[in-house]
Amino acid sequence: MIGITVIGSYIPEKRISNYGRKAEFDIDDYFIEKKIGVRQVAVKDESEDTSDLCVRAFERLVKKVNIDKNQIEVAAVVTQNPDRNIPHTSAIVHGKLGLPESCASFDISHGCSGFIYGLSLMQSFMRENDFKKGLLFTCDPYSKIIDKKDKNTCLLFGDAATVTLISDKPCYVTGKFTFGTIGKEYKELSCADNRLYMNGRAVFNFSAKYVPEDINSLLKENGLSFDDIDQFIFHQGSKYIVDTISKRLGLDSKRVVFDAYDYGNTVSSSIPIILEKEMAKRENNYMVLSGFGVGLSWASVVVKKFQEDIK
């Protein structure tokens, strides 16, 4: 059985406070705390690149679990902000970590739903090749492409990286996945000339419409009800988006996590940052993970604790 064993995450120490930018962008405390839900954003050091953040995440991982790097058979990096166009960032990470020459490496070009896509792709790849240990990295440092004067993006996005050990000794395993894409609206969240553009209203409308429908379909596909789920982990697009999705699904706020107050929307890393914490809680037997955004796309999955006595 292949599944999620443990997660390590790295969030840079440097922060930029949104409270200090209230006058510049004509915003107030209510906007910061209730709308975007981001008090400060994490920003990488200028000397750090995407691969460096991945290495930092791996350093956090090995503090939690002993890993023989010679046993790693595949390493993938989910990113749309790589070190460079050529080669793939996973090859650079592979070299910096000193992984074995027999280890496969590839990048997954995806954003907000990238962790869910990555889980499906990695597990399928590992099963097909009879692999037992793999590393799934996520890292999208948007500080590389953000216009510091763009209110729609600079107040929201933060830098971070995570790495998930996927192995034949899982703590959580995945159920069925659901996916979707509204490609005709890709321009609503895109990057051109190395500058990020986001139509916040369009992204909100997309998320509020499609994600609740997808969660209902996901539970039906997995033969589960809302009462079976202990925790819902949605992509941290903004507090308002997470709150709206929760209300449309009729969810108790205690079962929905918003955690991005002090580091921001970390794109593909937002879900695994939270999942790392939630996996440590004994009461979480079933959790729903749902990512949505860039594409415009979404992806969701149910993860369940790997125990024989769980449904």
The other form holds:
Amino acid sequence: MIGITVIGSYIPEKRISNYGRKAEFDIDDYFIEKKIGVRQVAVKDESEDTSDLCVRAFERLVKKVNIDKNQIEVAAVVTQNPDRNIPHTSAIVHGKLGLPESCASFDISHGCSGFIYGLSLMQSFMRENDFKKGLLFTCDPYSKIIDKKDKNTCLLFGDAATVTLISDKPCYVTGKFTFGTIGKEYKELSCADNRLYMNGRAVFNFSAKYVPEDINSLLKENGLSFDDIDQFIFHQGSKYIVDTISKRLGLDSKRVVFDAYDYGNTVSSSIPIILEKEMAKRENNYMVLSGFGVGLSWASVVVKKFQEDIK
Amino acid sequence: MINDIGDKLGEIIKEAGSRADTETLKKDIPLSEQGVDSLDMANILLNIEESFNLKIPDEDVNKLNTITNIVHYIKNRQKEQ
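Same protein, different state: after the form predicted alone, show the form predicted together with its partner chain.
Following is the full complex, with the preceding chain placed first.
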């Protein structure tokens, strides 16, 4: 059985405070704390590139668990802000970590749904090739493409990286996945000429309409009810969108995490940053993970603690 | 008809979780000046679309800045249907 074994996260130390931008963007403490839910965003050092953040995340991982690099059979990076167009960033990470020559590497071009896509792709790839150990990185430093004068984006997005060890000794395993794409609306969250653009209303509408429907489908597909789920981990687009989705699903706020107050929306890293913490809690047998955004797309999965004695 | 729309709109604004006091909202003063922010507004417009079975294009959004304007807009759009 292949599944999630352990996660390491790296959030750069440098921060830009949204309190210092109140006058510039005509916002107040209430808007910062209760609405977007982002007090400050994490920003990588200019000298660091995407692959460097991945390496930092790996350094965090090996502090938690012993990993023999020679046993890693595949490394994948979820990113849309690679070090460079050619080669794939996973090859650069492979080189910086000194992974074995027999180790496969590929990138996954996806945004906020990327971690869930990554889980599905990595596990399928590993099963097909009878691999036992793989590394799934997420790193999408939007500081590379953010216009610091754009209120719609600069108050929200932060930099981070994560790495998930997927192996034959899992702590959590995945159930059935659900996916979807509204490609005709791709421009609403996109990057042209190295500048991020987001139509906040369009992305809000998409998230509020499609994600609750998807969660209902996901639970049905997995033969589970809302009461079976201990924790819901939604992509941290903003506090307002997480609250809106929760409200539309009728969820108790205790079962929904919002954690991005002090680092921001880290795109494909937002779910694994929280999952790392939630995996450590004994009571979390079943969790729903749901990513949504760039594409416009969504992807969701149920993860369950790997114990023989639970359903 | 206007009262029905106005009542429903009041419910929608309240449900959006705005910090505005929905009991004392003035009908002809921009909602943005009464505590309804851009996130609330996105939520309010979505709920109007769903409740009244309308599609509100982005180019119409700036016109929908007061309760009176929104009520008239909904009424006119319903006449077109």
